[in-house]
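Coming up is one lone chain in structure tokens, specifically the form predicted alone.
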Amino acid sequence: MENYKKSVQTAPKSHSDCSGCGLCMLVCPMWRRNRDLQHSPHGCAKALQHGAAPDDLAEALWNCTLCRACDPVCPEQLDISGMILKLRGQLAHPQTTVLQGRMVAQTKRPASACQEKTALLAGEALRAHPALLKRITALLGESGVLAVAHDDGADISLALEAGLAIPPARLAAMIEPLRRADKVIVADGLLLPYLAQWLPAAQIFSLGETLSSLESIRRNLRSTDLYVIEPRAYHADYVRLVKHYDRLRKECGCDFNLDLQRIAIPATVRSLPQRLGLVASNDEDQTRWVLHGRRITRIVVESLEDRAAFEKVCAISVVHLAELADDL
């Protein structure tokens, strides 16, 4: 595996550079769900070019799932997801005070430095499944000593998704304990490009890529599996990771949640209000669309959020990637 940071774009363009080709609409779950031009990256960019203010686009901006599928297909190489986040930062959101309060509270908690060379930022979903987290820790620790970070930045991730600035004290409380780590593995795909900036001396990898690189997992993938890639991490490092998953497909023969452009189709399409619990999540239509026409016997997911979504709509066995590993 190569360092994530090698493929990070350093000079993103703005909405004014949008040519209006509409390719982003082909991969946008927000457009597919609403069938409203405003609810698409193309629509937002064109509206801004014609003088619209962020407040005029508030509903579309909050409904964006930040799956990042639009970023790699843009021929102008616009940082579309970055544009969405910047525009969100100019809007008022009812949860802003709550999110800021969470960051203040987390800053006050005592932090211990990571003493190992590899750190795992597990995230809230994985921490809620301690048996699976223990299994993942054991798997990743086979090739070296691994430490599970006490502070995985869950509050920072939500604040970033809301377009909020991260207080320097809060950022330092999360990052300083990780300074000794040479390698950081993160379950939350939204954090990957930010960690690459905040920890320039470390190599940053997604949990999905790391686990799918293990031989004890790869050999247990079947040709009748549907492997569901976590889209945020994948699209943030698309140029490199598309090669990783191509190799995996050729080796194991399993199907992936990829379209003809090899863009990862999200299984869950949750807006920020849904992630904050203000609106009920509804992923049934999306997961059925991902499954449509496939002949599979098992679904393998990188994200626990995706596992829950698939289990609601089908009787096919759904397993987390780490559960494929040989008994430890």
Second form
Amino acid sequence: MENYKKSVQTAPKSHSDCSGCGLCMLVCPMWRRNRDLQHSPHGCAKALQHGAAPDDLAEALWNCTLCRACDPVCPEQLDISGMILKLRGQLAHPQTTVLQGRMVAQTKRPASACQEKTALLAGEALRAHPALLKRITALLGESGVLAVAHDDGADISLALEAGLAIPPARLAAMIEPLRRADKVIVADGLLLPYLAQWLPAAQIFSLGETLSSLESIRRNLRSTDLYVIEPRAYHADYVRLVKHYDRLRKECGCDFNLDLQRIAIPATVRSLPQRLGLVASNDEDQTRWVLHGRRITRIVVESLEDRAAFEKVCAISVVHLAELADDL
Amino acid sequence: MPTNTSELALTEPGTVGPCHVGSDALQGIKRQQTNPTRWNGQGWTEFAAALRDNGIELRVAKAARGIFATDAGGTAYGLPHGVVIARSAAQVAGLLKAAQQFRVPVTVRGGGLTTEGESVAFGGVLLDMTGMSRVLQVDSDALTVRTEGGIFWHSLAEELRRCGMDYLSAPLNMTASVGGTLGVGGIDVNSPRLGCSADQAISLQVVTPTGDIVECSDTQHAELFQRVILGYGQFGVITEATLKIRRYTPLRMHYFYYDSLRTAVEDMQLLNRNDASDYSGILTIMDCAVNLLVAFDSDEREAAFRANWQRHLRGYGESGFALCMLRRYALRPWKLPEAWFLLQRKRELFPEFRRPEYMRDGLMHDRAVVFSRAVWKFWGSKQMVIPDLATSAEKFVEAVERGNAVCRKYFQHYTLYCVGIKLRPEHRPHYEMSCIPPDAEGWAYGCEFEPMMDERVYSRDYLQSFKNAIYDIGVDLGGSYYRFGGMMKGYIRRVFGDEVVDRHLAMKRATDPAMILNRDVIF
Ligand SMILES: Cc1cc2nc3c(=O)[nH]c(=O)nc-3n(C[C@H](O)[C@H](O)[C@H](O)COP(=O)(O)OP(=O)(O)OC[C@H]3O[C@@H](n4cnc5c(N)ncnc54)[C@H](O)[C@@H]3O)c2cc1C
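Moving on from the form predicted alone, kindly provide the form predicted together with its partner chain as a structure.
Up next: the whole complex, starting with the chain shown before.
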């Protein structure tokens, strides 16, 4: 299995290179919700090209869910989500102090070095489900020794999302303990491309890809399942993962949350304030859109956030990918 | 020649002034004004207040207006005074009533994929139809869909596919909207069999320029229907449409390669005349590598083609064509850079049309996605001109060959895209003053001439001269064009004749007394 490689290696391009095709809009969940060009990468780029300042676009920039669906569809190969984060960096987020405070606190609690060759960054959501985390570590442990990293960078992920710079000391505190690992598995899709930069010698995989590569899980996928790919990791490593999931489809015959452009339709649409719990989330329309018209008997999710969203809107059984494996 | 704008003669809406920018046609035809004068803003404050009183949101912030400063062509620039996002027919009706009262121009925009500035507002209101982009009802038994007019064809396809359905034909461009397309045509590679997108409309909900909401079809308010279909947005805003749909099928693709435009066009016409394929079209790399694409919806149709028609085609397979090219360039070593370009292009393009995630068991899925992505990846740029010629079947080879010679003269690299459009005799009234040439019988044929910008920036005058040279051929041949509005409207009288144009102008004045709707696009 080849690991994450950034497919866009060309000179950095910016919003001024946007030719205005609008393909990004078609996959943007915020555009879908608002039906308003201003809430789309296309609209932001065009507005910036014609004299708008980041402040004028603040609402749209903060509402972006960073699902990264726009990145792989851009024919100009613009790093659109990267551009959005850069623009966010020019705005003042009301939670900046809180987020910076979290990073300072975490720096003061250095994690012990990871002793194994494979490390799992489980993320907050999985940590809140110890039984599932235990199952995942056991499953992954079967194919080699695995350590669950004590510091999985949840604070860093939120800070990145807010467009904040990560203090070098905080970054070092997270990365140094991982230096011995030659394989890192990460549940938080947002971190995936960053880890590839920070740990160039290691192979970085998403948790979804890793689990869905296990034979004990694949054989239990059914043709009447809807398999829900976690969008952030998928789109960050699209060129490679589109093939991975296509193989899975051929083998298992299940349906995926993919649109006609083979982009993962997010089941949730959470802006940063919603992730921080400052504003109530409101995913139902989007979750229903993923289900719309599909004849399925079970939903298989890679992310726990998605499980909760589906359970809220339908009576179809929802399972986490790890729960598919034969009993350990 | 006037030196500043204050010296320019003010023109009444509906008349077109002399052009002080664009060069004359090669034939010596005097150019008419290409870019309209910006609307002077008279009455704007009162108009804005009337909208506010009516609860219609008008956005005037720079960020909101800047989004719409240009269209896909990127050569016409204009800022509206304000933007309204369409949300309902009633809201659009309120907007148009106020616009009539205060004589404020309203420019309607769907996907904004025009290239001649037709969807650019030179002042006034920009009405963004993409705010009305919901599918209202899919009837899988009657094979129809009712949808809002601002929906992108791609979004429509996304919804239809969830119930195993597909639209009939649409531009190979995912961000074209239904309303914008029904007004101009909509050509697909199945148009030789199914006609253009505009032919698929069964009925429309239209908001007239005076703000009436009218349901129209061939049997209900037929005259309005006839004018709105292929009417370039002159006679009303399409807010809803009922369209024919069909069951979704993947495609069985075949590619034939030619080194002669003429032979490829003749073969394509042979297929169309004999209903030998479900899809056909020509896509070229200059005039060196000419690809005739032929595709089928079913094994039966493909088998019939193999049995009866394939042997009549004079194109090569991939390896045969490679040998043919080898011979050609071995004898012409001074043309090696061209050979190198072809090779490079082939290496980039071919994999895009064979991406494994779109190919299953040898069938191509979601053709519009495959083609549209390729179009933007390999031909898209911030500046695009796509002049075209539409003619009868008989005149088409000449149109293509003459247009090709113009491309050779102006650009190093370019692409031609040729396709047939099956005509529906009962739709003749729709076709008047449209992209369908008046003398076409059975099929009309269209060729787009798309220069590749190769990272260069061309002056507007250079591009205008190129377009003029192509459009002059249309005047000569008595054809028509897909894009005759906006910057190319100087050709309208030449090509359609005064009688037809004056009749349409009179109808326009009658339905739009203040001439506010899509002003300067055609009239
Ligand atoms: C790269 C590229 C590829 C293309 N490929 C194709 C192709 O394969 N086949 C093809 O047929 N065309 C093609 N086109 C042309 C383009 O797709 C058509 O012009 C398109 O269908 C227009 O749709 P739109 O929604 O973008 O309309 P717009 O550009 O927004 O508008 C077109 C005209 O209609 C008016 N209008 C828009 N919406 C409405 C409405 N709801 N009611 C009334 N009037 C309205 C506008 O004022 C304007 O005058 C291509 C264009 C580009 C740039």
